[in-house]
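In the form predicted alone, a lone chain appears below as structure tokens.
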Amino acid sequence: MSLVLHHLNRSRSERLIWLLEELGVDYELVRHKRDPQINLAPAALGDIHPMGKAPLLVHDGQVIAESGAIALYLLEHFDPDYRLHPEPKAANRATFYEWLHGAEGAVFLPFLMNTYLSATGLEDSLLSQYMAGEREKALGAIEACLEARPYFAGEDFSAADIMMGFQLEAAEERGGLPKDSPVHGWLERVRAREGHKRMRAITAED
């Protein structure tokens, strides 16, 4: 079996390293560096997949793009005991899917847009004001979830927490979390995991 993860420094591909470490799967990590002038992925990624973005997973010659798709693929192939995702008929499976995909969709977009607005000098635009409202709404949904249960999909840690991790760690780093936010407690719980510690040791070399 050949399993290769193409990772871009300071990117959401950190989550796939974390997932692989939690799964305990043997894999090869190929590191890519952002272009220092434009801060985007290098052209070499375009030779692997036409979108030219990371993460990219190559499993026995098959190239898989998109973080959510990669996460589900890895769970289907390497989590037969359902340690990191609910069984097909589990009551929390729909909730798991909601947060797994929300991490790349409606929940994440307002945070991503903030990065783009800052990079292009549009912090004071009407779009920025609109996205600030959307970020507040997204954070409200996140906090309501974590006030009701310790992890995104329920009582147990899952890949949904891994997928949500990147943006919430970034929000904390930027001072975007209220002092009394339940996200802080969740961050403490996930950072205590050995898989997260191994991921951080790996990404410290980026």
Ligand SMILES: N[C@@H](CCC(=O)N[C@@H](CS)C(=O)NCC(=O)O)C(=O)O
Second form
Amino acid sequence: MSLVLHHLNRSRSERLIWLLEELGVDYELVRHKRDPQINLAPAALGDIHPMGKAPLLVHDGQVIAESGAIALYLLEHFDPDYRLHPEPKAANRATFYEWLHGAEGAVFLPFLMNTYLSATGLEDSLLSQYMAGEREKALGAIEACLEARPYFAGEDFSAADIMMGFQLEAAEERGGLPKDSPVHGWLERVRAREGHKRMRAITAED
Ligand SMILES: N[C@@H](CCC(=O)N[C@@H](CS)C(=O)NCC(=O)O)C(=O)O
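Got the form predicted alone; could you also share the form predicted together with this ligand?
So here's everything in the complex, that chain up top.
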């Protein structure tokens, strides 16, 4: 069996490193570096998949793009005991899907736009004001979820937490979390995990 993860430095592909470390699967990590001037991925990623973005997973020759698709694929293949995702008919399966996909959907967009707006000097634009409102709404939904339960999909840690981790660690780093936010407690819980610590040791070399 051959399992290769293509990782771009300082990118959301770190979520898949984290998931693979939690699963304890043997895999090869191929590191790619952003262009220091334009911050984009190198051409090598475009040779593997037409979008040319990370992460990319290659399993026995099959190329898979999109973090959410990669996460579900890995769970299907390597989490037969449902340690990191709810069983098909479990009551929290829908909530798990919601956050796993929300991490690249409507919840993620306003956080991502923050990066693009400041990179292009548009912090004072109308679009920026609009996105600030959207970010507040998204953070409100995240906080309501974590006030009600310890993890995104319920009582247990799951791959939904891994998918949400990248944007919430970035929001914390930018000082974008209120002092009393339940996200701080959640960050403490997930960072205490060995899988997260191993992921951070790997990304420290980015
Ligand atoms: N929705 C995709 C987004 C992939 C994506 O945009 N990856 C970024 C890294 S955070 C990237 O490769 N950026 C470099 C580039 O676009 O050249 C996913 O979740 O995998």
